[in-house]
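First, one chain by itself in structure tokens, the form predicted alone.
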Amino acid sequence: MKILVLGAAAGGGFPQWNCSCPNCRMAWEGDPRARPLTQSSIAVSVDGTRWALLNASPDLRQQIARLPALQPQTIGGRHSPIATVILTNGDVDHITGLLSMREMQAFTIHCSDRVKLALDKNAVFNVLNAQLVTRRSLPLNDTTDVLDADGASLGFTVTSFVVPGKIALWLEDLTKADFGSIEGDTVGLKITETSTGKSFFYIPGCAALPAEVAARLEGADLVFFDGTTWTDDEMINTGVGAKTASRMGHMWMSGPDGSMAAFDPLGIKRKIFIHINNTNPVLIADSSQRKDAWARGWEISYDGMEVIL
């Protein structure tokens, strides 16, 4: 199983447009210690022929550009190695590169039941002819088989499980408890190739690790988990924002009670952060906090990723 890090940043990318915060200053100047990332996304494949995309970012069409895998494998007339786009939430920066999906290519859409009310209620997604692009369930903890647009299996199954975390950010009701946040407005993927039984864990969005979601994790081979902050106060601190980690639904890495603690007794083989705020530090090549984390174990991803599994 082949997977691609289609982009490894959280929203609004690295440099953020408008964000001139010490980081975003950095890459902006062209420090090779700040390399510019696109937003969060990745790419599997067990047959290298056909792909699944967990979450399809606004920059999309960038990054199929940057990676041939994605692009038109034949000569003459329109093809997509993109059989199927899974979804773990509703955020914007998972759901808008759909967007640039809609030039009459047939593939599918697996996501929570949540998610689909969602897409289904958003009259802008109707440009996703619907006689071309079925949405399809993704049921919460049960395994299914990730199908391409012919009901063709992919070579893999995905396992949705419910983790912490909010409703995206659109869709939030003030007037309500938790902003109107239930059960499946984020998940965690578990994906599992048939033949082999190797699997790995995708959570590039996650506000804690309770008992159970850590019992999933235990013993794993890879997990690509939320790496949005540093502190839960950083975009505070920073000067760019108002809310901390944990009111926009993430966990942060460092401390007692960051995520990095929460993961030292899993035995996890390969852990890797994705979808990295332009504020975090671990995005500076020799800061001393990229340091602490690879001393801890944990790799930071990076546009253009390859891992094998």
The other form holds:
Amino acid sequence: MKILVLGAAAGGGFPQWNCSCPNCRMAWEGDPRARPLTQSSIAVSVDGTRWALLNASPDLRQQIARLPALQPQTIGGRHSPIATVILTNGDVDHITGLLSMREMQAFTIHCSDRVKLALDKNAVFNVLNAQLVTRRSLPLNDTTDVLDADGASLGFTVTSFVVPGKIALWLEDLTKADFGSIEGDTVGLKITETSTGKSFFYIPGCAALPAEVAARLEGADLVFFDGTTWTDDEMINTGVGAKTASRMGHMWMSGPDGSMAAFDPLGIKRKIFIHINNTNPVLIADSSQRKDAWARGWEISYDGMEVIL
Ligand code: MLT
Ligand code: MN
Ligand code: ZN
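In place of the form predicted alone, the structure of the form predicted together with D-malate (MLT) is requested.
Starting with the chain above, the whole complex follows.
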């Protein structure tokens, strides 16, 4: 099974168009320690010809441009190796790449009923012709074969499981508890290769690690996990926002209540942070925080990273 990191950054990318935080400033100035990143998404393939996107970033067109495996493989006509898109939630940085996938191309979308409802209710997604683009429901806490537009298996299954989180920012209802979030608004994904049973997890948004999620991850070969911020109050401290990571539905990395501490006892073989916000000091190549994360067994993903499982 081959995994390509199309984008490693959280919403906004790195640098973000309107951001002049210390990290973005370095990136704008071309400092080689601050490598630019597009917004988070990975691609997975078992057969090397048909690919699944896990989330579709607004930077998808740019991501395809740099990865020949995702470009049309035929001479003449229309073709895409992208056979399906599997969504973890309805966040703008995870779904708007779908809008770049119009142009009468057949593929499937796999997502929770909650995310499907959000897509179904938003008429802009009608740019995806329903005759060609099938929206498939992923039952929560269950395993489903991942199918292309012809109904053929891509050679792996997806297990979609509930993780702590919230409804997409653009759907928040401030008059309701938890902003109107309900189960299925954010899920984690386990991808399992059918022929070998090899598996990995993709969890780009997760607000906490309760025992049932920790138990799923225990002993895993590979986990991509929410690397949005280093500290809970990072957006406030860098002067770019008023929200904590927890308010945004994300765990932070450092300290006794951070994700690194929560993962320590789980015996996971390879741990990779993804969906990294532009304010996060781990993005800077020589930062003490990046060294700290490495020392604790975490890799920081980057655009173009390849993992073979
Ligand atoms: C998030 O990860 O919290 C979202 O992408 C927020 C947003 O929509 O900007
Ligand atoms: Mn995001
Ligand atoms: Zn910034």
